[in-house]
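Single chain ahead, by itself, as structure tokens, in the form predicted on its own.
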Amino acid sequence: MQGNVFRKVERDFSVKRQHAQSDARTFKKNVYDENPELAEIENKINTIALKSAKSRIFSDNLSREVEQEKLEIELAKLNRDYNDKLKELGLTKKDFEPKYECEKCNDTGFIDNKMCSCFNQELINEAFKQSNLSKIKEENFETFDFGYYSTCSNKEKYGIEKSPLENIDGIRKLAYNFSHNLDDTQQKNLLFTGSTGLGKTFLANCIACEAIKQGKSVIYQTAPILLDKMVDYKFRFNKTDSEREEYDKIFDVDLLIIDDLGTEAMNSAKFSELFNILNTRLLKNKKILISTNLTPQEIKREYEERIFSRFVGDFLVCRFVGEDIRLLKKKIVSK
């Protein structure tokens, strides 16, 4: 990655960590201001702990043992009093600890001098300007809402025997299993098809969120931006190491999500790059999720046979049906 990208992410992590620590200190101060007896007990605990440390260093063996036993009894009582008071308030000592976004590295970005997966993902996000991934805190499997999908079957309207609710329930389960088995060589990639507003992007965010939770790297980009970026790289002279690394990551990240396939203005160079993405990642067993408003028949008509054959052989097609959720939400708000 470019040095300025690395430094920016490093600064962002430092600020994020400092905010978490500052919030923890503020919370503890507020609790202590309202419950001064807690602060008093903690001060006594700290004083006795200091006495105990001094006793180990400066006392002779006999007096040290006697003093240590006395201090340990006193310290145990104070700790019980402290924990009892916290319990009365519905708190534990853990509530005073900083709430880091990443519990593995405590928002330092590194574990034993090795880059944490969260830091690596932020580098990818920054390099590819992945605005879609900013939504994964709100759009994930926990917040997925089945309430927008009808329980009524209508084969003539939807083209399938199942109701939209039965259909999306099956797709959600498939998506969840997919997100937890990205290394499985037997698992196929996913192709989300269907009209706009049926939950394709939301469910793609769910998968991205779950993958990142497991320490997997994810690139989430729209087809127009991704293909423009790749073609631009291919025809650029004097490529930098950072540009080459960004290009390579498209083939190497654990999960590549391509949204809005079919909205790009295709040409021979983009056809070539799309095939290159599919073929290379399939050979490397690197998972792909593609979302499109096109039907499989439209994909066959719009793209080359060699591209369509990859979809047929290596992807599970998930067809989204139902009513436009965006319009349903507007109706609810307007009531």
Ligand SMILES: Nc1ncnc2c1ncn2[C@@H]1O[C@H](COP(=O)(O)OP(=O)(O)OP(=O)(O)O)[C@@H](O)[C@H]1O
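Fair warning: this is a prediction, and the values are worked out from it, not measured in the lab. For the two forms, the rigid core is made up of the largest set of C-alpha atoms that agree within 1.5 Å on superposition. Positions refer to the first chain, counted from 1. What changes on going to the form predicted in complex with the named molecule:
After superposition on the rigid core, displacement of the C-alpha of F178 between these two forms stays below 2 Å. A displacement of 2 angstroms or greater separates the C-alpha positions of D112 between these two forms, with the rigid core held in common. In a rigid-core overlay of the protein, L261 has its C-alpha displaced by under 2 Å between these two forms.
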Second form
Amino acid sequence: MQGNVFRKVERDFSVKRQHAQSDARTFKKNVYDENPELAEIENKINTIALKSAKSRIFSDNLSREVEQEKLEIELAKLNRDYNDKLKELGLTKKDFEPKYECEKCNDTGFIDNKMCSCFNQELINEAFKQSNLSKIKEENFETFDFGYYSTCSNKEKYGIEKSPLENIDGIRKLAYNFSHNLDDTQQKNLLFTGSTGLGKTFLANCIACEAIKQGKSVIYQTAPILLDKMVDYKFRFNKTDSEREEYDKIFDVDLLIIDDLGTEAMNSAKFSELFNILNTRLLKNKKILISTNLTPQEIKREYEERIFSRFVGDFLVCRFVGEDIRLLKKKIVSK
Ligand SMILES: Nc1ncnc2c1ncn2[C@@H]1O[C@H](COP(=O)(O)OP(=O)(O)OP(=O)(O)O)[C@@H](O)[C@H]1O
Ligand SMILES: [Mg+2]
Ligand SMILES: [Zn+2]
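Could I see the form predicted in complex with the named molecule next, after the form predicted on its own?
First the chain shown before, then all remaining chains and molecules of the complex.
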């Protein structure tokens, strides 16, 4: 989990707590403004409590006991009056307490130094937000539909012996294992190739969702945006802390998903950024998933030997085959 995710959630919790407390103060003040007798009783209660504390410290034994008894009777009466008055208004003392979202930890996020489940859940939610994945709720292993992949093999058409269904079944298993083995040094990175609409981005989302559920940090970005941003950052003169953090994250997150490689207009600055990302992350054993419409041969040609020949052994190539699911979906809708 990223440090900035943790800090953000910590800040959010602190704000949430302060809001609950200030809402409670405001509510009490409004009730007291409308019912000044409540404030009067409370003042009296406070005065007596103070007197009682003083007498406990300063009086001698006998007079202390008498005094304490008297004060306790007074105090009990005042408390009764106070509660009666509240009851008349349809309230109880509890209504003046802050309304925390989580009653277990009072929105502190921790119980006896252990993380509360609400805080943990918020870390996951925040990680989802920061991963730049908006479709993750719809596109995950639970919603994965095999129905779009044909059971008929066609070597001429698809270039492989297996049917699209057998093929995707293998890739899906591999993807699932990948999402659970991000830290494993033996685990290779993934390269999804295949023409448009075959489910590459969908499966990348499945992996991201699963990884985040394991507490891993994920960034998803399309190659054109990612490389533009990085080059832009490199050449910017004044860099803010948050820009620097954003940039560093590209190298540090547990999983970086680069989608649509091959759709950007390349230049030497972008080549060098791409090389830098791959090289740095591989050295740190941080996993990468690349998705592209290009074939491995086209990648070699377009991205020059100097980038991919270095990394070829570090990637498992998953070839997606089948029919364009976007078209299949349209056909189903228009039927
Ligand atoms: N296994 C699946 N189950 C259900 N829907 C799917 C599945 N795979 C893909 N889809 C849907 O099919 C459409 C195309 O899928 P996706 O965007 O993943 O294709 P792609 O291979 O990334 O295409 P491109 O190369 O154009 O980016 C999307 O609407 C997606 O939600
Ligand atoms: Mg895609
Ligand atoms: Zn809690």
